[in-house]
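The data below hold one chain only, encoded as structure tokens and taken in the form predicted on its own.
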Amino acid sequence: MQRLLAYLVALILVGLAAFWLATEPARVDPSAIAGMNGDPVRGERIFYLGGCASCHAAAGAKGDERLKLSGGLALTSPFGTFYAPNISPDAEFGIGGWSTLDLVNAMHFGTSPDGRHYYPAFPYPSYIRAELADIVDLKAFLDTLPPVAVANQAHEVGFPFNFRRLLGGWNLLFLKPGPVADASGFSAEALRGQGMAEGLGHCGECHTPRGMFGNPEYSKWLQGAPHPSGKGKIPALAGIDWSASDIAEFLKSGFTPDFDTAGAEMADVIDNTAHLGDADRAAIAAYLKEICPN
């Protein structure tokens, strides 16, 4: 009996060690960005494509106020309520003390500078598809913004979801770094739009339904999803019957083909995509026209 108990304890310890190693927060090799010099001008485009202000600016902020990234937006989910952090260049409360590699690790793998997992309420499962050079440029732009001395609000997450090491297992199961849609037959413009929409644009974070573990259901890519508030549904983008020019115009002005206007969270998205160039919006539209429901 004692021998059996010893074997059982040893098996448990081996299992725990294997789990701990398998769920280690991932990091990008520093050599991958060695020699890259961030360009804040290019980084401004990445800022708007990534929709940073939608979560990290104060609610209702307009104009230059959207560049004060104090955080605070509450993101509700079945797993708890998550609050967007301060990502202004404030050295104490924001990310002013972060290196460029710190931001790359956060956006590609959801890994914090101190080696913890971020929750996927932060859309790193989409941002992992971003080019490293784009993140380097983004950091250069973020460093030009005004620092805001506002402390972060703690997430409201109960057991077991507050045990962040479990997120390493979530990443093993659900983090998908490559393209989502089958790009066979895509035009060059649609391929460019795929990189933007599936990556920094993170369209799938809202417009794709989620499984029981909060994972995107890639088999139902962009086919609409229940609203996290429990009220209503986020519309499907797959199979949208608007023309490509209608989609591009909507991303620029917020006007639908029926002369309605974007509302709720989509109005914040338009505040971002309106800053993109016509070629970017046209590429995203070309990609969305290629996505068909299963």
Second form
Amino acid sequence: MQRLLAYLVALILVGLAAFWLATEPARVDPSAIAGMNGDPVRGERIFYLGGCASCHAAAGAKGDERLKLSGGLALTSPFGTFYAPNISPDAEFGIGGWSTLDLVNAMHFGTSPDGRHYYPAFPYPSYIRAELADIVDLKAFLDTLPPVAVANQAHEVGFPFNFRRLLGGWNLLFLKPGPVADASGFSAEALRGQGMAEGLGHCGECHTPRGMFGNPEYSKWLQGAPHPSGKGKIPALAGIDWSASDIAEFLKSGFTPDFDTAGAEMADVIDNTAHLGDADRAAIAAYLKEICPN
Amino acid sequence: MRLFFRLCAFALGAAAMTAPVLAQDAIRNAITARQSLMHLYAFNLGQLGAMAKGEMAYDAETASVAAGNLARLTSIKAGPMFPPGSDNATIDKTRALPALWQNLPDVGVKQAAVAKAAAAMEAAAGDGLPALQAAIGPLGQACGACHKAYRAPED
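Could you switch over to the form predicted in complex with its partner chain, since the one displayed so far is the form predicted on its own?
Shown next: the complete complex, the earlier chain at its head.
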């Protein structure tokens, strides 16, 4: 009996140790970005492609105010309310003290500099598909922005989701580093668009439905989803009947083919994609035209 | 005399019953009017947009007419088409959020921005395709600003 108990205790300890190891926040090998020099000019494009300002600028900010990344946007979800943090270069309240590697770890693995998991309200499950060089450039650009001394607001997340270690398990199950759509037969342009749309552009975060753990349902890629507010829906992109030039124009001016305009969150997205070049918008459009509803 | 009172009471009762119906009709009409105005925007924008996208050959005359129409349309005072009680929480067939009525000064600012962007388009449209293309982005941003803040997502 005593022996059985000892076995049980040992088993639980091994289980806990395995859980702890398996849920350890992942990091990028520092050598991966060794010798890379960030270019703030290229980084500006990455900033707009990644849509950073949509969540990290103050709500309702327009024009140059969108470069003040004080954070604050509330993202509601079935798991709680998440508040976008300050990512301005402020040393105390923002990410002024971060190294480039810190930003790489955050964007690729959702790992904070002090080795904790971020919640996937931050779209690292998409950003993991970003090129390291792009993140290095982004860091150089972020460093040029004005510091803002605004403190972060704590997320409102109840038990058990406030136990962040669990997110290590989420990452094991749901983090998918490679491309999502089968790219066989894609043109070079569509392939380039795939990198942007599935990675930094993070289209799938809203346009793909989520499962019971808030996980993207990759089998329903870009097939639309209910709006998290409970009212209305986020449209499907798979099988969209707009032409590629319609999509590119939409991403530039916000005008739909029948000259309505983007509303709600998509208007925020257009504020970002309007800053991209025509070639980038055309590539995203070429990719979206390849995605079929299954 | 008693009959007279009865008739009066009946008339008052009937009026009381029809009054809300009339108000409802007035609100429906206002919603139809503002949505029609949006269609008029869209028709003229469609001509400009088709040229911008290269789907229609650029023609300075056509572009100027469309942009002129749009400038006239966007300077219409649309306030009466947005009566209180015509929001999507009160009535269906509209996506206008109650927030619009809580932020009327801001709505005015956004409407003025649309009129300004349309005026810029009117000045640019006859000036060659690149000028037209450059003016359409700001116009979309101005239209979108209001839709972003005050319109519910599509069902």
